[in-house]
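Okay, so here's just one chain, in structure tokens, the form predicted alone.
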Amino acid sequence: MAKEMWKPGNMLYPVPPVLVTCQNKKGESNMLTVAWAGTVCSTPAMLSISVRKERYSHAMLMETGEFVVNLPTEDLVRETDEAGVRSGRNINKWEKLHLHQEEGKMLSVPMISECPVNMECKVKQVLELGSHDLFLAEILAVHVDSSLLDEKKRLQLEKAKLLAYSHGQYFGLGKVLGSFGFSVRKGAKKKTAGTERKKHGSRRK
């Protein structure tokens, strides 16, 4: 396979674009677009979300430490973009954007009543990088919709259609492939290698 070297750059795609909404200490909340966001521990569980220095929602990150992750779905990526590109400064994203507010349960920061998923943050930590700062926080409460939920409570998270990005770009995640550890269970290659078999048996026909 031919490769080109190029600089270095931010090539660690797809990612799933979040929007992350912030209040300051008067009240005054807002929403931006996040796509460098990401897991980092499980115990106690942590996520990083990074953001300009000149960006609104920086100074209210600073003051309270604290927001919530809102994942969207397919249904929202213009309301995703949107927020990505338009500042709180000049507009109520909440009205521009037709969205409505929920009250969270551990933190006075409102989360996004249309996301299907909720997560109330509270910064621990804060690493200047250069272009972006990172806010280490740990997740305190994750709200769920009941509808991803089945009868035995188990989370069927295929079922939100959430958004991934990936180098300027908006997707539909797709079809699954698999889930975790399906290579190493008990006659899982088997029946993929069956299922292929059949497939091209068919196609010959």
Ligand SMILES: Cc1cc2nc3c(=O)[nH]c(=O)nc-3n(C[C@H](O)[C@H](O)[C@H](O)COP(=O)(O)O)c2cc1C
The other form holds:
Amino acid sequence: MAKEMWKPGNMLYPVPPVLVTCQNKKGESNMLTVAWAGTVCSTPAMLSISVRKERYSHAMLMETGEFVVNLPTEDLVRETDEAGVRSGRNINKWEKLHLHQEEGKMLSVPMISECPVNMECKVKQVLELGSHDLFLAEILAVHVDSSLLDEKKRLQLEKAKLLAYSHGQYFGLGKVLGSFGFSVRKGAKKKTAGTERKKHGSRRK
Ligand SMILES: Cc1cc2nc3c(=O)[nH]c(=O)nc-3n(C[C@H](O)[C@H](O)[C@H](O)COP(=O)(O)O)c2cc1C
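We have the form predicted alone; now please give the form predicted together with this ligand.
Every component of the complex follows; first up is the chain already shown.
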């Protein structure tokens, strides 16, 4: 491969674009789209979101230290974009985007009813990094739409048709290419991505 070196920038793609809901002490709530979100710890279950100080939501996050991460689906792509280009300073995004509030169990921050997965989060630490403040938070509860569970209560997340975001564009997830550990599983078919790469002549010798 012939590569060009670019100046430092973030190219960690694709990522999940999430809808983060938050609320101030007066009980006014808002939402914003966040692409700089990440899984950071399994036990305790923790995630991070990076939010610029100038976002209307930032003050709410600082005030209560509580938020909900709501996972949008393909059919919410327009709402996901709009929540990320309009500010709650000027409009009520719940009304504008026709999204409905659902009560959580651990916090008073409303969850987005139309999103099939919601995580109630409590901020543990705020790190001022530069353009963004990183909110490190513990996940207090996960809510999953029961239509995504099979008869044994196993989550079939692929059914949710979640969104991906890559370098300014929204995508659906596409076909399943394998499952965790498939590459070393006994009896697994030998035809892997590597075989495909060979065919196209790009595999390292
Ligand atoms: C796809 C997408 C991803 C975004 N990711 C972030 C992010 O990670 N952090 C952030 O501070 N703003 C992000 N934004 C911008 C905010 O969502 C946007 O400024 C929003 O209007 C802020 O809303 P608020 O002023 O009501 O808080 C993103 C916007 C889009 C469309």
